[in-house]
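Next up: a single chain in structure tokens, the form predicted alone.
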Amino acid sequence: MGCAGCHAPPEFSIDPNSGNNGVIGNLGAPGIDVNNTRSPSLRDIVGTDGTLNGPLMHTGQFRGLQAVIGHYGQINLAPGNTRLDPRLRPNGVGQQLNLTQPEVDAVIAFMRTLTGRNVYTDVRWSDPF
């Protein structure tokens, strides 16, 4: 899929180099904004009663994981976004991961398991060296 590219693990925050991701909505405001291209770090998305931790985007429009994903999914070049990050314009065309429904249901899975204080405290992570 590439998220890494642009949320680096071990901390999945973003490249501070990225463009925007294709939401380029106001929230409450008429108009784009094309601009916002910072996000948190994926940890903790999910609380750890598995319920998703508010609104996602600086929009507040995505409700659930899978509306992320889908957005992801398949970027489209809106006019007037002059930012949007070359990641997601491959080829100067919008992604499109076509992705089927198991991998979506596994990168859930796997943005779940970012939940939690244990990856800084387990010593099964600690560093090896």
The other form holds:
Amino acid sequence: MGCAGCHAPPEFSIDPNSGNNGVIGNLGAPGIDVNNTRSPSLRDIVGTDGTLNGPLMHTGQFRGLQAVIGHYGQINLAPGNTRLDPRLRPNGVGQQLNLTQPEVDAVIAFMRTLTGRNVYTDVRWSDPF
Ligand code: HEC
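Go ahead and give the structure of the form predicted together with heme C (HEC), now that the form predicted alone is out.
Then the entire complex follows, led off by the chain already shown.
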């Protein structure tokens, strides 16, 4: 499934019907957490200096965009993950993207065009309600 199915333009905000994306670490507790089905906008992940504004996913386990795409390239069907989005398990099999390095680089380059810090500083984004 394409990234934009869940991270929809123009703000690359999350599809309200998204399941989880296979990142099921549980912060501060044993076991897994399959209930994270929301993501912030994919804008401003990378700062204007080209470095990540912060670690990625609810676990903070990814510190680079290459690793994120690697995750989506080989989705793991973890036992107990009852909320993995069906789009990431076509025909019941964990998604295998088989991307070439130039394709990975192109996705990274695209996400880098969404660079900035506006999400953190503009008052228009300060109230989620
Ligand atoms: C089935 C829906 C779905 C698809 C398809 C999907 N994502 Fe996600 N994405 C999510 C969810 C849900 C999260 C939040 C996960 C978390 O925080 O643990 C997320 C988180 C992310 C994050 C981390 C955001 C942050 O601020 O921590 C990045 C980057 C990302 N996705 C990029 C991609 C890319 C690139 C693709 C395509 C290769 C993609 N996503 C496809 C649902 C999806």
